[in-house]
Amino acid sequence: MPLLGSADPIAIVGAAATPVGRLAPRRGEPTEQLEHEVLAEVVLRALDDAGIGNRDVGSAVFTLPPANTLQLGFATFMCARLGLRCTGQVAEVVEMGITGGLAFDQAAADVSLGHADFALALGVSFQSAMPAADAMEGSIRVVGDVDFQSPFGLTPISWYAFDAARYLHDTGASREDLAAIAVKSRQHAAHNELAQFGDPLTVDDVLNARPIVEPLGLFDVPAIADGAICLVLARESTARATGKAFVTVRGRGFYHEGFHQVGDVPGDITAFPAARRATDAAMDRAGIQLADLDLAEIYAPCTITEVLVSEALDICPRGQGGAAARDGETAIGGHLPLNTSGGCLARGHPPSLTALYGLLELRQQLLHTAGPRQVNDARLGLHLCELGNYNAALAHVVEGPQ
């Protein structure tokens, strides 16, 4: 992306999304809205937010819909319904949890390279309609070696449970420390109109919930969720000409450590070096340090994940990620608020879209439109998404209006 960090960086000039939750009908219920109907309404709201029309869009990069979506070729199907005439690209992208970030990156690249004045990063997921057996099989096959790990039934949550067990053993931290993340997430989500869960939780609620994969219980892990979202990207100069409020991307970093879940040599599965290397690259590109950030929205499907990322980035000392949440250091009003949206655990986690929802949260915070969950004087935010067991990470530094 040649223009990231230049005099004319990428801007997010428009956005819209549905609340995260169940959008698909339950089995046997009548279908009220199909995926394309839900997403079309979201796109039109995003275009209106950006002050542009459908013929202004030059690229549209979609997240790949889940396997239960009947319409194949979904991206071109949607472009036809929306009347888009793209000169850059129309594409669907997918790579585990980093999918939404890749859609954003490709849309940004088309704008940077001059292929489009305006580009969309967008997607819809009705994954709650997928039969449980199909969802389980797919999740097992994507997070392991199908000839070695998958036959043993290692789900995505199982891998995070490995992380949690190792971390608790090594550091002496407790399940109460992990529970603090779930409690904080609900506190933040209580003021987010897009959140799946806004009811408060206590530490006892988390500890007494039914187990999912030891040592993680029901509130340590994300629920199944649907969503639809669209971000409108342009160069900063183009965004300014619209007269609309916008935020800009000041730095970008990516790193893949070359492992798929675990490596072929012994290593610390709780270290998450990709998170640190991608973030450092993004901050270097933006010319900032960690202390300059006002908030961070990080992809953390489980309580343990937020703990490990916060420690990998040196936001918290080793063994103290949960305690920092409990003490308010990573809550709104604290030293560096994390996941002010409520994150995967409370805002909700439609996996292919989660990164886009995280970027939307930064946009709201940096435009100071987040309402009761607003971080005071927020100017710089970090967004981080991942794939595998944080085997890869994609980071963006986003800046509010000057």
Contents of the next structure:
Amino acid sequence: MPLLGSADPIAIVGAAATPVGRLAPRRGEPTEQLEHEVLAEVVLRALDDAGIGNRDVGSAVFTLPPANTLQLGFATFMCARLGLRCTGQVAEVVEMGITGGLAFDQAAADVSLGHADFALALGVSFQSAMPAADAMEGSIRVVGDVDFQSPFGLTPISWYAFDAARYLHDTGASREDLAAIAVKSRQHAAHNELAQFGDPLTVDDVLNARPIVEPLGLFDVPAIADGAICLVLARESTARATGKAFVTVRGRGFYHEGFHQVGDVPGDITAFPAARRATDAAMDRAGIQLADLDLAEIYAPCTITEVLVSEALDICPRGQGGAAARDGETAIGGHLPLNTSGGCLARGHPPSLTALYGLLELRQQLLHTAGPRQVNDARLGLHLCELGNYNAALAHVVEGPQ
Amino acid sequence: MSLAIIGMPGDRPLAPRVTRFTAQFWDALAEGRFLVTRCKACHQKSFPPQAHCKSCLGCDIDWIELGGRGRLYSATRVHAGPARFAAALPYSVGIVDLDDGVRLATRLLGNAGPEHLDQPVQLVVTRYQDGPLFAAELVAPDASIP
Ligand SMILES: [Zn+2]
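So that was the form predicted alone. Now I'd like the form predicted in complex with the partner chain, please.
Once more the chain from above appears, this time first in line as the rest of the complex follows.
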């Protein structure tokens, strides 16, 4: 059965996205555009990029719109507006931070299984109009046991704060080391037209920012952001017939440790073994090793997250993830550039869409269309997204044109 | 052994739902006893308590009482929280590894934070007007000797 990493692998043949930032109407101001209007424009651009029309699309896998989205039944609602007639599936999928990756996976499976010739992995997220304190009313119920953890006020990023506190305690690394990730992210985002924050940031800016969840401050954590994105997928044989440039998925891996956030068995919460297992599985499937990668785009909402993933994957030694960013090892031009888009902290983080934006960045880099942030001769990229506190991870190895 | 019971003002910011099964935990907690479930077949402990063993799926379980003594594995002070916790900001939460081998997440009393990792802590009952929760507080080094 043809699946990811097979003789007829999955290709990304088209893509479009809005810049990440504020798209949602602000309270008390005239409504410029609603979710479906923004996403429709993006889909039209993505289809144009792929050189196909609406009747060529056989599957449309949407990320579940956030809870404040008034239009429900969003998937069929959008398909009706876009004139899609699907043979594979029309669906909204969700599972925390892995949501975009899951939409990508399901779209990929549909074209791989022959349920569709072209499949869309797409979504729109408007959250910026909702005050953070209101948004967290919902998110505390996502990231913990509602009856035994949520009553203590454990916010999503408080789990990353736990990681950071333990990591700094165990390794002797400093907040300055974590700040290096935020500084590097802004440097990368300065050259990304899709980025939310392209202005430079200094280590002192990060250290002196107001605390959010100690030891993490304002610039160690992501801002609320909106976005809309659409990727067009096809089998490589189909993609070749379009005559357009495309990238292909060479491997895929997933692992869930079986915990929901923090489990009841003591262990090192900073080790992120699922990130390693999923990545190893994807690289095995692709027949490559870490040293073969030219760049990686990883789901890292906070500074500490990129540090821990880079160490879990052995990109740098334990305790050195921040130093590797500061020394340029994981910056563009370095040994293995991480998050050339600017990542969650600077490109921006609409959580359900972040994985799709990450895959879009790989596509741009591997097609050598990333402009001033282009990684020289980029041929192989890794994408990694997660759910929970990296209790689960989903990895894809993507290759540029042969 | 009984946990200290500390009176708290007002209602719980978010009250847990109580089922016929979990009532056994919450009723004991109100009396100062901290219970977890343990599988009779494989001795796996579970917290939150559950009616079957997550290791072997056996349904023959015991309720056992823990002493509530442990160490602070990690901690943070939350400065931006959900609307219903606004009055408590900033508040401290942490991960506690109990001496009995169980890890849990809970509220930390006394402004504990990232600078207190690995220090001994003790579970306590926080008694709100609408019911109990639990929390952990740092144990002064000299107070750790009975
Ligand atoms: Zn058992």
